[in-house]
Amino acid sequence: MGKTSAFFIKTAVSLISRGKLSVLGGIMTSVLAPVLLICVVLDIRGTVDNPYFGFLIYLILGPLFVLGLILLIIGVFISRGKEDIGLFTFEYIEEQLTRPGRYTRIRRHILLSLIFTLSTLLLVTLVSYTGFHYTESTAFCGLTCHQVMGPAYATYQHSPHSRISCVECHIGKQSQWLTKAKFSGAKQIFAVLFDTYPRPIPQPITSLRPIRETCEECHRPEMFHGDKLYIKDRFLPDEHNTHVQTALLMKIGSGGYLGRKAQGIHWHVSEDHPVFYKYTDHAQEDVAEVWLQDGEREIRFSKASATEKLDTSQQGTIRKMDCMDCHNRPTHVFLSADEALDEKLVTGIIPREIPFIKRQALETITPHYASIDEALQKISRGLKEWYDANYPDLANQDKTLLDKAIAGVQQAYMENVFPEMNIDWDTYTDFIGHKNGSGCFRCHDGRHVSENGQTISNDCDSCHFILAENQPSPDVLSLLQQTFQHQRQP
């Protein structure tokens, strides 16, 4: 066996040595194999907790190995003399087996082949199979292009569906899109390479967009049932940065299930009444034509021109009616500065008990700026002088405390805010509420109209009662911790 295995390395290393591409392919496969074995096995194993370790693997040594066997095999075939060509024929194989003495010594050559290749076969599959893996994980999908896909992935760790994976969503189950998702993404690699990707990064309508069957894995809205009160905390720009609440009590409803009728808000996406709308723009909120099927029956809402007649002529993209069309940034949600800021006061993050810090901090944050590097020194100059000029004890004494607001008001900036991806305050434009006449007052605004002069309700009472608004500690609220409390008692 060891002469045999001698003369098959010396004939394998006899044909390699024949031309460049074979000694190239030669040297990259044989440093590459076990190099990238082993990096295979401490991925699979969780040795080395870094992200880049993965992209190193599957995207670098991965395709520079199977680069190598390519070149191997290319080189070989392309420089053999004209006495080898028998090597790769039947009659060779044949002539082998039927003389004396050679019977052995063949099918060792085979079995020796048939381990190399099997070893080869077994080692791309591997990494085929585990690189796969890698560039469906989360890892893969935010840091491996950290600029493009950094705002996306800030949003993601503090959102809800944090521990989700991006394909979760973004891919689904479905062949045809996961097929999509995968062409998608090479066309994203070379406008990477190539940095032609736009800025900002447009929201993915047409593409990567989750589907209704997707959310409704884990949120149904036909389970959904009656009311939910809602408490959003706002600070005031004055100098206590007073604690202001409204309460909401928002009708969820239901999209309807075992005959009970669809209502409230998830009335919108019931099976039994599906609505559809015409919108005009590529951010779907100039909405031109909505229409509900109920039955037989059709109702037809237009939107009605500045002389009040209905225009019905405009041309644009119909929809049918789903959760993304309110829940539009489930997951990446960008705030805007005064919401940001009241996040990190209610946490206590910025401290609230520094005076005008909302003002101050809003003053800061709301410029534009070139850079992160240079917000996060604007942001802290900027509120050092005025507290040294205004507030000179708490800027001496309660210097760790000023120092922590400072950081709070940089970290809102830094989560909402991407200078080099022109991602600002108000780039993404999030369709649940109605802030800034979007979001629900694309149809409900009063303006749709149908053809009897019926009108698409714009009453708040439609979605919700409002208990109370923008009050320092409503009495609603005290009232409802009083009867739970009540109602605690033995």
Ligand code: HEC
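Residue numbers count along the first chain shown, from 1. This is a predicted model, so every value here is computed, not measured. Each form is matched to the other, and the largest set of C-alpha atoms that superpose within 1.5 Å is called the rigid core. First, how it differs from the form predicted in complex with this ligand.
- Put the two forms on the same core and the Cα of residue 71 is off by 2 Å or more between the two forms.
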Contents of the next structure:
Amino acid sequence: MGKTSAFFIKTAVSLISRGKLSVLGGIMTSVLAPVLLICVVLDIRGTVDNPYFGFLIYLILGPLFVLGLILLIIGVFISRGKEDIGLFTFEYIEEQLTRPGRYTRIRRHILLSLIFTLSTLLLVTLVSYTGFHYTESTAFCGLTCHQVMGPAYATYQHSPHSRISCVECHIGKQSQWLTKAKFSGAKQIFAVLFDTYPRPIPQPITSLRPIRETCEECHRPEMFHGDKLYIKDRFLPDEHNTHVQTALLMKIGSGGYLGRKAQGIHWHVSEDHPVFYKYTDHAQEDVAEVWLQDGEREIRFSKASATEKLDTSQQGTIRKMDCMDCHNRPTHVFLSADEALDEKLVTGIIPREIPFIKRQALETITPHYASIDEALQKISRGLKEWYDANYPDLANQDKTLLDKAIAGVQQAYMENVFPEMNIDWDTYTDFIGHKNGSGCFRCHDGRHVSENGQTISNDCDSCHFILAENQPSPDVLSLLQQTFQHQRQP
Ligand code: HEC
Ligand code: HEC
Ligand code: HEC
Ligand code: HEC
Ligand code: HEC
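Next up, the form predicted in complex with this ligand in place of the form predicted on its own?
Next comes the full complex, this chain leading.
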């Protein structure tokens, strides 16, 4: 037995040491194989809690191991001396097999390469399998191409979906989309390597699989019903940063279920009366025509004035309405400067007691900056200078208060603006409401008219009741509180 293994090692060494290439390949594979095996086991057991660990294993060590293997194979089989080539000709093998003495030797050769091949195959299979799962992980998607995915990852992390992996929305389980995603993923890696990717990544993205399948794995809007109270906290740009509230009773509605009629906002979701529309720009904001298919009946609403109505030759792309026409930003929510600051003020990250902080913060946060560093510096300097000049007492009395405010304003900036990807305030439009006439108002603008004069409604009460709009302590909320306290008293 000892003799056999000594022979194996001798043969292996002699084979490998014939060329520099194969020596290099041999060293690489034999050093990397045990390291890779240990790392993969650690990764499977989840021992190492560092998001870059997977990157090290599957995008550095793994490919290096494969490179070593390739060098080894090239070295052993291809770049050999002329006389050795004979080793692989048919005559040579025939000679080996017919000469009795040689037969045992060739058998050992075969055994050796079999063991080597099998163990390599095992390792490669293991690494590819776990590596495949790694490419499905949030760490891979969010961190590998740090700059490209930075904005998507940052916004994802403080969204309601931050516990759902990227692939659950972007790829899903069906093999058809999986293959598509891996191909487009490989293409994207090249785009990153050669720095040809678009900045910002244009909206809407085209690679999402049918969105209803995706969202409806967890949500069932046909079952939503009733109205829901939405309260929005805002701060006015005055000396006291006055806290005001907007209260909306949102008609969430449902797509109809078990004989119930579809109604309210999620009426659009029902398959009984699909809504189609034709848009003429890339952002899908310019809606030329909308039609509603209700059984046999079809109602067409057209934006054009009555005389040029229904010019069907007009260019455009047709789309069936789905969740994305309202929830296009379910996870990558980029706030406006106003909203971002209000959020920091309501949570106390920016102290409200500093006079004019909303107004001054807005002033320093909204200009266009070329880089994050520049932005952070100018925000800090801008605020310090203004408060030094106008509220010197504040700067002298309590330095920490102003420092806290500056840090909060910088945070609001960094969570929503990404200069290196050309993402500024309001780069991405959210369709959920009707900011700047977009979103719902793409169709509900009162200008889409059917042939018999019916319009898609823009009556303020059709989607929500406005219970209060930017009011300090609105009556309706006080009333609700009083009623609640009253009921709790014995
Ligand atoms: C709840 C589902 C969901 C999850 C989870 C999710 N995304 Fe998205 N993502 C979307 C949707 C929907 C869009 C399309 C927006 C559009 O086309 O207007 C999108 C768009 C993007 C874009 C294009 C840029 C943009 O903001 O429109 C990138 C990049 C992206 N996602 C990366 C990620 C990464 C990385 C993760 C995980 C860290 C992730 N996504 C998790 C739903 C999701
Ligand atoms: C894997 C399950 C899952 C998938 C897929 C998913 N969601 Fe969600 N979604 C959730 C959970 C869980 C919550 C509740 C989070 C919470 O309340 O903190 C949620 C919350 C929401 C909310 C309420 C957000 C809020 O501010 O209260 C909306 C709207 C929403 N999802 C839309 C979508 C859309 C649109 C899609 C498809 C692009 C989608 N979701 C895909 C699980 C999912
Ligand atoms: C016509 C626009 C529209 C369509 C289409 C639409 N939604 Fe909504 N959805 C809304 C609005 C508006 C709200 C409430 C406001 C908000 O969430 O900011 C809402 C709320 C929700 C909520 C939170 C419900 C709650 O009770 O808090 C979920 C989850 C949701 N939608 C999922 C979906 C899914 C999944 C689809 C696709 C099958 C879909 N929606 C289609 C407009 C729409
Ligand atoms: C692509 C066009 C389009 C968009 C975008 C759109 N809608 Fe509609 N919506 C329609 C059409 C068409 C009708 C049916 C009008 C009719 O029957 O008069 C409708 C009807 C409604 C209704 C009445 C449903 C009922 O019970 O009869 C509500 C509420 C509504 N939409 C809310 C919204 C909200 C909220 C948004 C944005 C989040 C939105 N819609 C975005 C096309 C659209
Ligand atoms: C087609 C449906 C629809 C119509 C019509 C509509 N709204 Fe809205 N509106 C919405 C939705 C959806 C939101 C919630 C967006 C969100 O979740 O942030 C909203 C939000 C608002 C807000 C709160 C904005 C904020 O974030 O502070 C105000 C104020 C408002 N609407 C006023 C109006 C007024 C005034 C009208 C009439 C001219 C009107 N809306 C018509 C759907 C509609």
